[in-house]
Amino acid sequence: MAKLVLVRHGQSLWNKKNVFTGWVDVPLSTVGIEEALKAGETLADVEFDAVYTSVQVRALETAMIAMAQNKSEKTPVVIHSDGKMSEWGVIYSEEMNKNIIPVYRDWHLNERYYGELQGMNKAETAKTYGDEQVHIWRRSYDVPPPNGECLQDTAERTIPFFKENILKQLKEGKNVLVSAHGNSLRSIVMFIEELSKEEVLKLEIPTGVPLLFSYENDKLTRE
């Protein structure tokens, strides 16, 4: 039985401020740390095989110092595809190859795109356009903000890279540490728990609180 474990990065600053992050790239606050420190040791006996996390800091952020916390040997390793990084942090010891997590980062798993409200607050927001305008633009499941995103755009890229990373990698055994955001993980939940448009609006995935599923017979069930 493989496991999969599905954690929203720790709060942001922006998360803080009240403001529309979507991709610009905001680190982790002191609370959003203690998050992060927190689900670590949740899940500090579970023997992590990959991490798959966004490209976004806060999410990596949060994916490593949960890591740091793990009792496992084997030492977490961003895995670097390209560039620079890709030919010159090549691990030249076979021991301590066998000996690491990797950690893949990947923009599909990055959080929806708010377009034109990023960088706004939300209740200044909320005063421009209305409270209704805004609150559809939240959490309506196919009407984008301003040039961005709905959670349908957002689904169709995540669901087809966790079917053919994430879920392969479920299929062979292997256990998952997945650290992304609010609406990119809304849109995981949605398909392993096959929610209906209606029913993952009021899905809520909190800041740094991971979500447990065991995978066995072709099925993830939540713990």
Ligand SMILES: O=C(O)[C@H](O)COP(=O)(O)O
Second form
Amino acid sequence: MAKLVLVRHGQSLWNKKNVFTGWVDVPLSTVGIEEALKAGETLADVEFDAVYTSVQVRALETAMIAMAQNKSEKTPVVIHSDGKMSEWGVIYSEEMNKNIIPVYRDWHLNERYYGELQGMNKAETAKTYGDEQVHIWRRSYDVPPPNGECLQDTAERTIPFFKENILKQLKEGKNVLVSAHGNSLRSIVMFIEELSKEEVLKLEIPTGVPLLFSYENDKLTRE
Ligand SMILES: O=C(O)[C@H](O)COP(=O)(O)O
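Having seen the form predicted alone, I'd like the form predicted in complex with the named molecule now, please.
Full complex below, order starting with the chain above.
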């Protein structure tokens, strides 16, 4: 039975300031580093075969901090796809491959692009546009924030990527860690758990808390 772990990056400096982040590349806060360390402790006994992250530093930091505590003591090595997925694969000698865990870094797992809201304080935005409008922008499936992506747009890039890469590894019996973002992970959980547009409104993914799924008979089940 293969394992899939999804983890949202630890608190970033802009999560701390309650600012819409999206594609702005903001690092972890001290709390975020502690959350990543804790996630790593929780996952220390899981023997991962592959790690996937977005290109954003907060997700990469979280994956690396967590993997540094893994009992396998393998070295996580970042592999950049440069958009050419077919070129991914075994790039080291068999001997080296035994000691490394590939960390695939790809923009398809990036946070939802928040458009004109990026850089704006969430509480102040709610004061200007109203709580309901801001909740719709933040949590609805198909209403995009001004000039940004709605969750459906995000899902259109994350789900094909998930199926072609991550699910493929799970089918081969590999254990996979995915370190990504609140909304890119919401779209993936929506797909795995077949949530409706209404159900996804309530789906919240906290920072730094690993979600564990087991893969058996072509089905992913949350543990
Ligand atoms: O991009 C952001 O601001 C956060 O990572 C996710 O924000 P949200 O909870 O407002 O969707």
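Positions refer to the first chain, counted from 1. For the two forms, the rigid core is made up of the largest set of C-alpha atoms that agree within 1.5 Å on superposition. No experiment lies behind these values; they were computed from the predicted model shown.
When two forms of a protein are overlaid on their rigid core, residues whose CA moves 2 Å or more are considered shifted, and residue 146 is not one of them between the two forms. After superposing the rigid core, the Cα of residue 119 is displaced by less than 2 Å between the two forms.
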